Each structure stands twice: as structure tokens, then as C-alpha cells.
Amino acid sequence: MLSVAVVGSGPSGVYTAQALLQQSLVPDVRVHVLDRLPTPYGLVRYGVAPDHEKIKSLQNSLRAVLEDERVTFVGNVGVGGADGVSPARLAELYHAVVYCVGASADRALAVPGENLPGSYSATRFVSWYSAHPDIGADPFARDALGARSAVVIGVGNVAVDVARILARGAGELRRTDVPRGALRALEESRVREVHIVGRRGPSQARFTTKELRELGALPGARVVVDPVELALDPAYAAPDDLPGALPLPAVVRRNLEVLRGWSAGSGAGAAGAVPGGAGGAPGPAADAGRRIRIRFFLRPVELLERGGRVAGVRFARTAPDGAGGVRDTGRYEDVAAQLVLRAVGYRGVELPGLPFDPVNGTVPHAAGRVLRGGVPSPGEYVAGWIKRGPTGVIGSNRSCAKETVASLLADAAALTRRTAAGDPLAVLREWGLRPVEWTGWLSIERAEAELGRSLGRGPVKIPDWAGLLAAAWDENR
């Protein structure tokens, strides 16, 4: 038998063990599925926007491979960290270890003011709306959103997501999932203008068509595109005419009709812009209570400050340089805001006990194989974000996992011939680890279930720990 661990239950942790289940070489595997929290899924659960309910399904895919048979679910036990298990003891447990632990850090912008009250990433803006128990306190029910103005720093997908949770309207949030007290901050935000802001043009915005169409249908809500900003952008302006280019990506194309259309009736700053839908397509009402404006070719140099918060954001602007990338142009201009959210991408945190590239943010391995100086550590493999960086969808791990899975097939004659623990499960709680198992899990879903019928909604997120630890302890349920 092979028994093999799997540190992380999001998409990549889960593909992996499915992998490993759809193999053949290997006819006798058991794969136990660790997570630090006591809940599977990863960033499905804890990443997605509560509105994304198709993506969010995606759990039942997940779901029906952590209730195979050959798998076991082992929340609630950490690896790495100073309470929970180093890498070499796990070592001793399993035959193999397979880590998928993600990228949880989020990138810093580095300009003064960055740490001013008012000033978030946009990770921990999505983790408090997703209900994620390491939040605590609602930081942003408290001092973030009595603010009128909001600046999202960034534009890939994590940019749409917030700015749209900021300007969808809270009664269109009940039917989900969102927690009680982010659900009570967002219906009485007094936010009415999100800027969207990327410091080089639309053709190199990192958002998806239909993340960024979503933002025409929102009900009471208006996108303002600058047309002086978008033609600025060559491919934007002539993306057929720019000799030698290389043909526009599709997803490119699609995103520069999008912002054509809301552009079409928008005169220069933007000040009389006009709404529209997808491609053009009329949009909420004129008079609509918020306001989504994009921006781009604007480089953020500092955070203004008043009365000892966040009231602004300094930006310097740019200009493309010819070589696909942007200068600047030595004019500035000030955006006021109460509320500024970094989404600038993710990075890999180094894991206790594993090698780490801080430079990639990432693992140093040979096909999923984790290398420790320079040489393959027996046994110590990698699959996701910290195997290959920040970088693809929720689909990418599945073809990132199965070439981990090919090494360690490859390696399983070698791995076999050493003893692992009979029963780890045993042996974790041999150390004072008190993990929770499936059955634990589907005791909280139940907590969550009554949670959301004792307030006349749908399944309710509990979002702390406590509260997560006593539903899956409760023998009752």
C-alpha cells in the first residue's frame, strides 16, 4: 500500500488526490487530506465572491473526491507552523508528502502610508466577506466602510470581485452564503464610487470578459470608462494597424469591446460618462446610487493621510514606453478615498521545514520533486500556487497535479520499501492534535445550514474559530 499525505484540501490538494485515485501503476493507495482549518475546499470556499455561485459549485466536484473510500479528510491540523507539525515528522507518518499549501500572502505596494488605517490588501477584504475564522473582529464593519470612496488598487479578477461586492446592493447578497456581520457592514456601507485603477493600459488588464461584464449588470450601479485613457493604449487604438504586432489575445479583444462600449458616451475625465452594459449594451439608469469608474496608465507612489487615516491616493501617471511596459510622464494626480484595497497579486509564504525561493515565492522543485540543494528530497513533493506561482485558474491545477503524481508514481517502488505509521490519524493525536475528520465537517455544514434557516436565508458561513471547533465537536448534531 501506498499511503501518501496531502497538505492542502483547495483544488490543487484535492486534484492531486485525484490523481492518485485515478491511477493505475499504483492499484492499493490511502491519501489523507490535511488542512490547517477544520473546513476543506481552500479558495473555493474562502476566495470565490459569494455571488459566483457557479464557480462555488465547483465544491461538489472537490466533494465527491474527498468521500472516496481511499481518501480521508484531516482538518484542523497545521504543518509548519509553531503548533503544528514539522515536515520531517509528518515525513515519518506517510510514504509521501504531497504539499499544496497555495500562496496566502498578498503583494505589498511599497509606497509611503501603505500601513495607514483605511489601507488593506484586497486578500483580507475577500477572506472577511468569505467568512474566514483567521479574520476575527469585523475590521472593516468598524472603520472601513463609513467610507465614501473606495480606490481598489489592481486589475485582474480579485480587483472585479471586491470593487463589485462593494457596489452590489446587500439585500442581493442574503440569498448567499456571506457571514452575519459582513452582511450587516455591507447594508449599511455608506460607499457610493469604487475606483478600479491599473498603472498600465486595457490590453494588459489581467480580468476575465465575464468578471468584467458583470460589473455592467449590477442593479443600481454605473461604470465609467475615461476614453482619454483608453486611447492611450495602442492596441486599444488601433489594435489592428501597430506594425509587426502579434495578433490580440481573444480574452484581450472581448475586454477592449466591453470598455468601448461603456467609453462611447464618456467625454474627456470621464465627468459626463454615459453607462453601458456588456459590449456596449445600455446599462442600470443614469441617476444609478453608485458609481464603478476604470482607470488605467495611473501608478500609485503614496497614500494621503488625514486625521492620522487614509483619505487618498497619489498617483503618478504613465504612459506607454514603446516596449511593453510603461514610463513616467512626471504629472501626478490625487484620488480621495477612505478606503484603499491593494490587489496586486498573490505570493508564496516559505513553509517551515521546506526549502523556499523567496525571489519566485515558490518551492524549488523538478517536476513537483522538491529539491533540496539542487537534489530531489525523497518522499517531499509540491502541486499548485507554491509549486509554479501565482498564476492560471482553478482548471490549471488539474494538469499541474497529475505531473506531480507522475514523479511520485515514479518514485512509489523506492517510497514503498520504508515503513510509514499504521494509523497517522493515532499518532497526531499521540501529539496533542485533535483533528477534525469528514464527519466533523459535515457537523458544521449542518451548524451553517440551521445557522442560515434561523435567519430566514440559505446556508450561513460561521466565521470564527470557536464556532467552526464546537459544530464539528457536537456529538448532537
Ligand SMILES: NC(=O)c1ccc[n+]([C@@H]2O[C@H](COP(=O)([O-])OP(=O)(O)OC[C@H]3O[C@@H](n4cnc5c(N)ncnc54)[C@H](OP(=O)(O)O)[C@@H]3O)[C@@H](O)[C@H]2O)c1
The other form holds:
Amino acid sequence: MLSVAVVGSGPSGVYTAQALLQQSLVPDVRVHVLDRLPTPYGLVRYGVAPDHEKIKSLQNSLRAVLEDERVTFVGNVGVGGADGVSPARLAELYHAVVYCVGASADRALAVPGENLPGSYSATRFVSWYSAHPDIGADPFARDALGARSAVVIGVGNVAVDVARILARGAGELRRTDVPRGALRALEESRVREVHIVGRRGPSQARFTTKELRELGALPGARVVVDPVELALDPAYAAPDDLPGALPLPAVVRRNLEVLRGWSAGSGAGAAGAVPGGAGGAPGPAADAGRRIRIRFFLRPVELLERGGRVAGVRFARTAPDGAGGVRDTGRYEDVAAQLVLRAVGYRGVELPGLPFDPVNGTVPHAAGRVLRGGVPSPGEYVAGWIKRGPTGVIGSNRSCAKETVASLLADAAALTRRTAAGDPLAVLREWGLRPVEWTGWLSIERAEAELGRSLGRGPVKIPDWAGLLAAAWDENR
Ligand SMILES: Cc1cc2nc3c(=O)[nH]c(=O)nc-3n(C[C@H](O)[C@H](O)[C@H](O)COP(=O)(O)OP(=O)(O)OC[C@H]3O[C@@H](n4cnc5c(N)ncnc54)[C@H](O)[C@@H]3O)c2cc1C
Ligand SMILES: NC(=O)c1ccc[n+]([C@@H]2O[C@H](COP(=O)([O-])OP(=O)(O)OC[C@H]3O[C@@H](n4cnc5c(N)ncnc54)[C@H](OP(=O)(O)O)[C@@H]3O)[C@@H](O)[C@H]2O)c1
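Moving on from the form predicted alone, kindly provide the form predicted together with the ligand as a structure.
Every chain and every other molecule in the complex is listed next, the one we just looked at coming first.
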């Protein structure tokens, strides 16, 4: 029998468990999927936007894996933290441990004013509307959404997600599982302008076309793109030749077509009424709805302050350098904003007791085998964002997990020579931990359904540790 602990119940953890179940080299396999949270699914629960119901429903296929009789969900057990279990002790309990802990921190922008009140990482904003229990007090409800103008820095899919949530009417979010506090704050939000700003050009933007198009489909919001900024991009220089004439990746070509459509609607060459206004294309002054302005070739250099809070962002105007990068032009533009969300990527966090590469924010590995001092460490593996870095959609983690499991299975004969602990759960309890098992998670689900019913909504997420644990341990539910 091969006994494996998977640390992390996000996509990479669950796909690792699935790959272990689906192989035939070692028929008798037992998998414990541990998570520091009492809830499974990682960023599928706490990252994927609430209005992306179809992607959220991937939870159903992850659930089928966690409900397999050979798999045990072990929530509320952190690994490597002060209150958790160390990697060395965990290794005593299983033949192999696969770390699938994701990349939960935000990348720093490293400009003056980054931490002014009113400036937040998108990571924090996402955690808030997703009801992550670590978010604690509700910063966005109190003041941030009193802003009229918001700047989102970065042009990846997370930037598009947070801009969409800011620009979408909260009424539409009522049908989702958004927690009460976030829904109330979004209902009261005064945000009218959302600027999404890239430091390079539209052909280097990281968002995907489906996500980009959604911005144009938001009721009550209008997307504004400056044709002058698009035209700075060499890939856009001959827009009439698109599509097909340029050797562009299909996603870039599709993105450019969508942006070009919006820029045409924005009124070519319109005078700049954008704060600090160098060439933005404003909509009619009487437009009472929300506006999403997608901007390019603006590199953030400083967050501006007034009265102790963020008041705007100073950008250096950039221009293409001919090699996919940009150079500064010596010109600057200030965009007024009382809320700034920095969506410039996630970052892996060092797990005490595991090797860590601080430059890439990943665990060093060879085909998923954790490297200690450059040498594979027997029985230790890694998969998902903590292995590859914080890029890739949910499906990317499936092939990543398969590679890791192939390495693990190749080592299985050596690993199973050692006797693993009889009942790791009993040992974890002896060590003072209080796991939330699958029945506890089902109890949380029922509590969220009950909460939703009491509010005339579908299931509504419980946003705090105390509430989640009380629900998990409520025997009578
Ligand atoms: C905001 C956002 C939105 C996204 N939306 C989409 C989308 O719509 N579609 C799409 O295809 N992809 C989307 N992605 C990408 C997708 O979420 C990732 O590819 C995927 O979640 C990465 O999987 P993972 O298992 O490596 O990490 P995670 O999903 O982060 O899972 C890591 C798990 O490990 C647990 N953990 C962490 N540390 C410890 C510890 N020390 N001990 C025990 N457990 C621990 C965490 O609690 C978590 O459950 C999105 C990403 C983000 C950031
Ligand atoms: N719906 C979905 O499918 C969905 C939703 C959300 C997330 N995801 C996935 O999750 C992964 C992470 O997404 P992400 O948006 O966090 O990361 P990302 O795709 O890497 O985008 C990060 C953005 O931040 C910019 N940036 C980085 N450093 C910067 C700086 N110092 N100043 C200004 N801009 C800076 C990048 O610009 P440069 O290119 O110039 O570096 C890029 O535009 C991606 O693979 C994404 O596709 C998918």
C-alpha cells in the first residue's frame, strides 16, 4: 500500500490525488488531502470570480475526487506554520508528501506610495469578495469603495476580474455566493471610473479574449479605449491588415480586434478628459453609467497622496522598444484615483522546512521531485503554482500534477520499503491538531445554504474562521 499526503486542496492538489487514483502501477493507494483551511478547492473557491459560475462549477469534478473512498480530506491542518505540522514530522506519517500549496502572496510594485491607505493588492480585494477567512476586518466596506475613480495596475486576467467586479452592478452579484459584507459594500460603491493600465502595449497584454470581451457586456458600463494608444503598438500599426497579415498569436490578434472595436466606438482622436489627460478618449459627459478605460504604455512610477490617502497614480509614458519591451519617453501622466488595486501577479510563500527559491517564489524541483541542496529529497514532491510559479489556468495544473505523480510512482518501490504510520489522522490529533474532515466540510456547505435561504439568496459564503469552524463542528446540522 502506498500512502500519500497531498498538502493543498486546490486544483493541483486534487489533480495530484486524481492522478494517483487513476494509475495502475500501484493499485492500493491511500491519499490524504490536507489543507490549512477547513474548506477545499483553493483558488477555485477563493479566487475564481463569483460571476464566473461555469468555472466555479468545476468544484463538482474536484469534489468527485475528494469523495472517492481512497481519498480523505483533512482540513484545518496547516503544514509548516507555527500552529501546523512541520514537513519533517509529516514525512514520518506517509510514504510520500506532495506540496501543492499555491502562491498566495502578491508581487510588489516597488514604487513610492505603494502602501498608502486606499492602495491594495488585487490579491486582498479578491480574497475579500471571495470570503477568504484570513482577510479579517473589512477594509473595502469602510472606505475604499467611496472612491469615484479606481486604477487597476496590470493587464492580466486578475486585473480584468477585479475591474469587472468593481464595474458590475451589485444587483447581479446577489445571485452568487458573495458574502454579505462585500455585497453590501459593492451595492453602496460610488466607483464610476475604472482605469485598467498596462505598462506595455496591447499585444503584450496577458488577458484572454473571453475575459476581455466580458467587460464590454456589462450592463450599465462602457469600455473606452484610446485609438492613439493602440496605434503606438507595432502590431496595431496597420490595423486594416488584421487579422491574418501579422504573425501574431491567435489570442493577441483576437484581443486587438476586440480593443479596436471599442476604440472605434470611443471616438477616434477625441480630446483627453482623462484626469491628467494625455489623449484619453472620453465618453459623453452626460453618461451616468460606469466607465472602464483600458490604457496602455503607462508605467507606474509613484502613487500620489492627498490627506494621508492615495489620490492618484503617476505614470511614465512608455513607447515600444521594438523587442516586445518598452522604453520611457520622459513624459508623465497622472491619473486621479482614490482606490488603487495592484494586479501585478501573485508570488509563492516560503514554507518553513521546505527549500525555497526566493527569486522565482517556487520550490526547487526536478520533474516534481523536491530538490534539497540540488539533490532529489526522497518522498517529497511539488505540483501546481508553487512548482511552476503563479501562471496558468485551472487545467494547466492537471498535466503539471501528472508529471509529478509519474516521478512519485517511479520512486514508489523505494518509498514503500518504509512502514508508514497506521492512522495519520489519529497521530495528527495526538499532536494537538483538530482536523475538519469531509463531513465537517459538508456541514459548512449546509450552513452556507441555510444562511443564503435566510437572506433570500442561494448559498452565501461564511467569511470568518469562527463561523466556518462552528459550522464544521456543529454535530446537529
Ligand atoms: C484571482 C484569480 C482568479 C482565477 N480565475 C481563474 C479562472 O476563472 N479560470 C481558470 O482556469 N483559472 C483561474 N485562476 C488560476 C487558477 O486559480 C490556478 O491555476 C490554480 O488555482 C492553481 O492551483 P494550485 O492548486 O497550485 O493553488 P491554489 O488553488 O492556490 O491551492 C493551494 C491550496 O493550498 C492550501 N495551502 C496553502 N498553504 C498551505 C499550508 N502551509 N498548509 C496546508 N495547506 C496550504 C491553500 O489553502 C489552498 O487551498 C485564477 C487565479 C487567481 C489568482
Ligand atoms: N478567467 C481566467 O481564466 C483567469 C482569471 C484570473 C487569473 N487567471 C490566471 O491566473 C494567472 C495569474 O494572473 P495575473 O493576472 O495575476 O498575472 P499575469 O497574467 O502574469 O499578469 C500580470 C500583469 O501585471 C503586469 N505587471 C507585472 N509587474 C508590473 C509592474 N511592476 N508594473 C506594472 N505592471 C506590472 C504584467 O505586465 P508585463 O507583462 O509587462 O510584465 C501583466 O500585465 C494567469 O495565468 C491568469 O491567466 C485566469
